[in-house]
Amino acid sequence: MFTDRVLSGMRPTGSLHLGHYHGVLKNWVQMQHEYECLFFVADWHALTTHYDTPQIIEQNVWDMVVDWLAAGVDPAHATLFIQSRVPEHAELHLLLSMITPLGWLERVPTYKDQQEKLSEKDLSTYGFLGYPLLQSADILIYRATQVPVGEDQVPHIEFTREIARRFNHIYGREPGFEEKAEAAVKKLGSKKAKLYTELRTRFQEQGDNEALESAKSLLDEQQSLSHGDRERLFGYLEGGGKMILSEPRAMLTLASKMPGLDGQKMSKSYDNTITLREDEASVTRKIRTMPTDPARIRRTDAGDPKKCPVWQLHQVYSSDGIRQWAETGCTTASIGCIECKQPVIDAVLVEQHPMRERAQQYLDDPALVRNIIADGCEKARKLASETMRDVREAMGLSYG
């Protein structure tokens, strides 16, 4: 049984390329065996910047999900779903917007960056300003404990933690909280109750963060506690009220080292990509026509691998022995550029082969993909409903 729940999402941009595979999907494939994982299609997020071209979204969604499955994301080990099919995301976003200071949204680093990068679009919209809060709702609704992100996304996770803290501070004051928390401590059993109390005292009196983490781990291991008691004990630890929304942690992932065909970062906007399921002839042609060191005009001219985009692909795909062969061959002009490119072509095709095979069954029968997503949406919605029940109750909206 996993104690950590991982949530990660992607905007539907259509067919994915090898940069997506090396930057995100490889991590997902590994994580699905180590954590409880929820992976979602962020289709509402696509509308924050592409609100004027909605017709591309649906096809992009299905193309992207097939790529996830082709890369080895396994619906038997992870929950795959579409954001907009779980309307609770929107409800939580709305309710959190009631308590979110405007200044918090305006200072999110990517807000100004994106406006400058996409200056050709009018992004002075309410949806674009509020997208970090929608992102927070995506995370908080599943009580995710870990969110895999690159360094540039860490501020979004910090923002989410602040939102959770503010919500718990405002709404976690249930009547008789102390008495209910003390009663929940007793349910741990005498030995664990004593340890919990000692750790809580150490944190509250000495600010001992290790004691806080130990106490949280202790609670994570208690399978028999009701959800309400568990959240009370988490809140009681830090001296506040009931923890209705739990604070996620950023799980730092390494940036993709996948270069594009021109040596820049692989990106659709640079038109330098190889897609996950691109046919063999196209992959071969693209790599064969890649630019090389401009000094190698003739076959007999020596080159410098550091000035050649193909060398960057050797760093990703080749063994030490092949790299040594390529470096020596280039600097002494004993091999030509086409020869140097061949091991890269071979390695990319070997990597793609199982992806094409896995994708084929879904391309032959699109209903399989629809069913996987329908099942995933149902599972996600069940988890989201549990959180929303607690949120509505805390905000006086349960009318029970």
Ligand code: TRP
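Numbering follows the first chain given and starts at 1. Keep in mind that what you see is a predicted model, and the values were worked out from it rather than measured. For clarity, a rigid core is taken as the largest C-alpha set superposing within 1.5 Å between two forms. Compared with the form predicted together with the named molecule:
Once the rigid core is used as the reference frame, the Cα position of residue 101 differs between these two forms by less than 2 Å.
After superposing the rigid core, the C-alpha of residue 147 moves by less than 2 Å between these two forms.
A displacement of 2 angstroms or greater separates the C-alpha positions of residue 210 between these two forms, with the rigid core held in common.
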Second form
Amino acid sequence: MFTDRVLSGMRPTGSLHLGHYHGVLKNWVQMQHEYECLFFVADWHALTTHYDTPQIIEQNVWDMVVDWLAAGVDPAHATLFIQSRVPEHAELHLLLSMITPLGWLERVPTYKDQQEKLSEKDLSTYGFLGYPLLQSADILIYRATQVPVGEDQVPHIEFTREIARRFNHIYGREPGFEEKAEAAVKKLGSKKAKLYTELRTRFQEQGDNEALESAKSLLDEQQSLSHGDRERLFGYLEGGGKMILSEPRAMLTLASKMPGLDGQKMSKSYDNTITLREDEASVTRKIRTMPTDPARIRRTDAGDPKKCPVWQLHQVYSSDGIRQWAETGCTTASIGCIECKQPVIDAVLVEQHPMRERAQQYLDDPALVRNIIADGCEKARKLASETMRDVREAMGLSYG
Ligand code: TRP
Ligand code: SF4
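Moving from the form predicted alone, what structure would you give for the form predicted together with the named molecule?
Everything in the complex follows now, all chains and molecules, and the chain you saw is the first one.
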């Protein structure tokens, strides 16, 4: 129940490009072999900003899933699903809204930032204010322990931790908690009970985090504990109530340094992207027409790679040897820019080749994608309903 579980979501607001691949997807592909992973399409989150253009979302949902699969996200290792197909997220969002102070939402930095950045849109809506809380519901409903996100999302994870704490504080209290927790300790058996108590004391008296982690692993291994006792024992380690929702940790994805075609960061809003599965002719044309060091007017003019966006792509795609060749060739005018660009073109095409190939089977047979998502939604719903059962009970909503 409290073992490592990774969850992340992506909003379907545009087609994915190589920046997403280097920044996010490569990371997902690696993590799916190391952890239990859940990846989902955050279509409701997309609606908070794109409520007036739902057709954009609809189209991008399936394209995005194909992009994930193309990048190597593997449904045999990770659970892929669509947020709106797991309506329990909405229920948890609603229930959490009962205990969410308005001030907490108004103080989340992305709230004002995004309103200013997207000033052409009216984002003074209830839905947009609730964006981070919906994200908290996404995370807490799976009791995710790790959430891979970019730096901009870290405040949302912090917010989620505060909501979990507040929830446990309000609803984890029960009459006679201490006695019930002590009784649960005894059920561990005398050896483990002694160990649990020692570790708990070490954490509570000396703030020893290692002891806390050991105690948690000890509890993770206990198969026979009842649900309630497990929540009590987890809660008893750190405080005075049941731990119904667990606090996730942000797993910081380093900002992608993937440069775009103009040397700025690759981004749809700069119109400088190469999409994940862009066709070969278009990739070749885009790189061939990239701007280079403006000092190289004629082929015989020497250049400075530091002033050239192509050089940045060499940093991502080329070996030391090729980089050396390009640098010398540029500064001595012994190669032309088209020549210099060729290894980059080749490397991008090599990178994309398996992606295009993997995508093809899904484009040929879209039912495959629908089935993967249907499976994923079913798995996700099962996990979500376990948490919802506890949440409803804690909030006095299980009338039987
Ligand atoms: N807000 C995230 C973003 O814009 C997307 C997202 C929604 C998400 N729910 C999530 C990410 C839950 C991680 C976990 O990138
Ligand atoms: Fe840029 Fe290469 Fe041309 Fe130099 S030779 S300006 S690095 S493309």
